[in-house]
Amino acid sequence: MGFLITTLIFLVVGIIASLCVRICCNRGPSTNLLHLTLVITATICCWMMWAIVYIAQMNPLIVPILSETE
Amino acid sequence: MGESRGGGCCPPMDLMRSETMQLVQLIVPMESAHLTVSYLGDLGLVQFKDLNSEKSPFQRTYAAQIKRCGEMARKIRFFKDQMSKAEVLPKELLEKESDIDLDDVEVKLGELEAELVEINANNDKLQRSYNELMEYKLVLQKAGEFFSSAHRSATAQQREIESEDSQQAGDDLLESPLLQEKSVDSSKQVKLGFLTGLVPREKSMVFERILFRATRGNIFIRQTVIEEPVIDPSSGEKAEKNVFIVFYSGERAKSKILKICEAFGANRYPFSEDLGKQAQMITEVSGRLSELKTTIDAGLGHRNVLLQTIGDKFELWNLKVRKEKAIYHTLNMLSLDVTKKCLVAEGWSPVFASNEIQDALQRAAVDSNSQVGSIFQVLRTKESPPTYFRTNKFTSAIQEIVDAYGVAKYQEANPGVFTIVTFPFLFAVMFGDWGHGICILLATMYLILREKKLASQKLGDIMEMAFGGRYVILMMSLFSIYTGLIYNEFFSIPYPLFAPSAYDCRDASCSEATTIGLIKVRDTYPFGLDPVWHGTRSELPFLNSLKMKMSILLGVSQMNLGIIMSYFNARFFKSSVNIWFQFIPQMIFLNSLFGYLSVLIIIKWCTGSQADLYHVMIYMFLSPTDELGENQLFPHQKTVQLVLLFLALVSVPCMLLPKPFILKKQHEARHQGQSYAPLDETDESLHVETTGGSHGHEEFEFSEIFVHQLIHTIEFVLGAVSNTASYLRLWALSLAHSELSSVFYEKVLLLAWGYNNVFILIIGILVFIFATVGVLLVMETLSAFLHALRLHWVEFQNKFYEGDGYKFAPFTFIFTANEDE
């Protein structure tokens, strides 16, 4: 549940970012495609990293064992 | 493969492929050649080919002009030297200075040089005389003191002489002859002469000793130290000297002493014993000294004025001479047409620049009042054009990084497009700490905000590199802040920024927290790593497992991206053999093994199964038909594994065998009617045959192609394993970074805090800051930069990049600041 919601948030942020980039630096179709590619790549990279760390903690096999001094 | 290209498979994207280049031929009439090259240089979009490469530099047409420019450049260097010695700064060049004629410049330079050299020579002479006079003055003063003291003691002695004391010290005895000399003038047979002068202090003892020995002890020498150093006339530098006076008898002794003085560089000056004459000499010398001083000052003033006038025009002349030299070098590359009325130029230029080039040619023809215009035509050739990417200040740094490995072949896919994002991202995976990220962000923001000012200054080597890469570092810092938030590390301290931690004690007493551990009671921590982990005993096993699997997942994704780029290349170059027998087997091989591993990782995480993935993978190969037992992650896993294994094994010969045979067939089909070569290739314009080595028919060695394909296959198959493992460096460096960071925090800062002493605290904070900046911000940054670079250059690019092109180097007047002629 939390996973899907946050994935949707990433998707929405990605779309907003590409729209912003299109609005503020609109310089011809080939350049726009480049900017779009960069934004999509960045979004996918960031999402992947977040998703990996999130999924790894969903069903943990190791639990935190506090150290003695606590 | 000739000039015509594919494309049209996907919409064009900036920076993805090189600009389309064309080989152009320009035919320029002689009178407008110089202006044409000058305007094309201003444009900066044509790379001229050297059509006279077999000629030596002296045989070329414009060798004399280049020599002229070389002479002028030498004079300009001489002026610069003189100006820096006199500390005159050249005036900054304004944007639009009026154009000046090279002949005028040459004449002016010649005149100014002659004048400057003359002034310098005169100055030197005057300075020398001045120094000599200074020395003479010192000699007069000091030697005068000898004589006056001698006179005083001699008059004192005279009173004692009557007492007939034979126990007199040697020098008194010797001094009284002086007095006797004065009174008994001419009737002596043995005349004592004396010489006065200056000798350098370090040689004075040796001087004295040698004089003594040479004259067998028959001299008397006195020396006085001069307190301040004196400027030596011959060398022009300050030296410590002593004034000496040597008394001798006889001509032979005199000549020996003279020679020894010369050998020691001791300057001699005439001195008269007469007190009145001495005083006169001193006043005369003083007078001449002050005269000389004013003359020298006037000379220096005149020289400074001259240097100022040079400084006003210096930059202008400098630029003009360099421009002209570049133009003549380029003109030397053009070939003279047989009728000797025009020059032919060949060069590469981007297709989009055709209009601008034709414009420039027009303007040059008009401005040089030539009757004939220049001709611009495009040649067809089989040569491979240079690669040209139009980059701005943001993308140029990344493009340079990619080019450092190898310049892209003409029109192949440019890895730089994705590197702009993935390089800072992989750096950040290894660097992940949002505190450090903020520090680097501040540093690079400073560089970016002071961009204009720093660009015009001359920075040191390291600063130059950091400044050139400022946008890359900006991206790196932004991504580092992101990954720092995900790893939840702020100078190694975690914060529950987004929600409380998901873990809590099993019961209210928390008795088992240190033995069995906490349990997960709430939802998963929504963004990043749970803050409870830091400092626990099971932190490392958990984090290591997480980061290793993350590295594999990221690595497999990037390698897949690389193989997909090779698909786009194959589509662009319309090579279906590459698609079917390279791209598809490669995808199948990589994904059926390591893609499957990635899927298993995700399934294990999602289901929380206890399966051991090492065993799953290893037994998939060793005993694929065995029962899986507790390593079962999803139903029908065994069948799936068998199928994948089969696909992987089949894809290897698919990569190896078909392609060489198909290429052979294609080659034969292409060159079936080879003996009937079309005739129209020969009546192209004048120089097509001589340009480059365009072979009419390529050689095809089957065995070479086969071996090449074998190497490629082995490299890919073995590389699939080794490259995937290589991505584990993402884990390794991130572990190192977080451990270093936590050590510095706990063992320096917390330790200093624990002493409750302000002094120790301050020292602790200083050590912490220095350690953080030196080790973590500088060393770790460089280290992570290097490893991310390696991952791109090797693991990503060897999937698709050939990188054997050459870079477009247009003729342009934008000189670097320290370019030598």
Contents of the next structure:
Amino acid sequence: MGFLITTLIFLVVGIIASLCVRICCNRGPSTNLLHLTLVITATICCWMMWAIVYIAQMNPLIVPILSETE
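Starting from the form predicted in complex with the partner chain, produce the coordinates for the form predicted alone.
What follows is just the one chain, with no partners and no other molecules.
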């Protein structure tokens, strides 16, 4: 459930950032395309980093060793 909700949050943030870039930085078609590409790439990279860390915590490679006193 948390993975899906956070993925939707990243999608909404990416759409809002794309709209802000489109409205605030209107300098021509090639510059707009560059800015839009950078925003989309940054959003996807941030989501992928979050997803990899989230999924890595589901099945950790190093298992904690508990002592006998605990």
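Here the rigid core means the biggest group of C-alpha atoms that line up within 1.5 Å when the two forms are laid on top of each other. Numbering follows the first chain given and starts at 1. Everything quoted here is computed from the prediction, not taken from an experiment.
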Task: Core-referenced Cα shift (Å), Pro60, between the two forms - done: 3.7
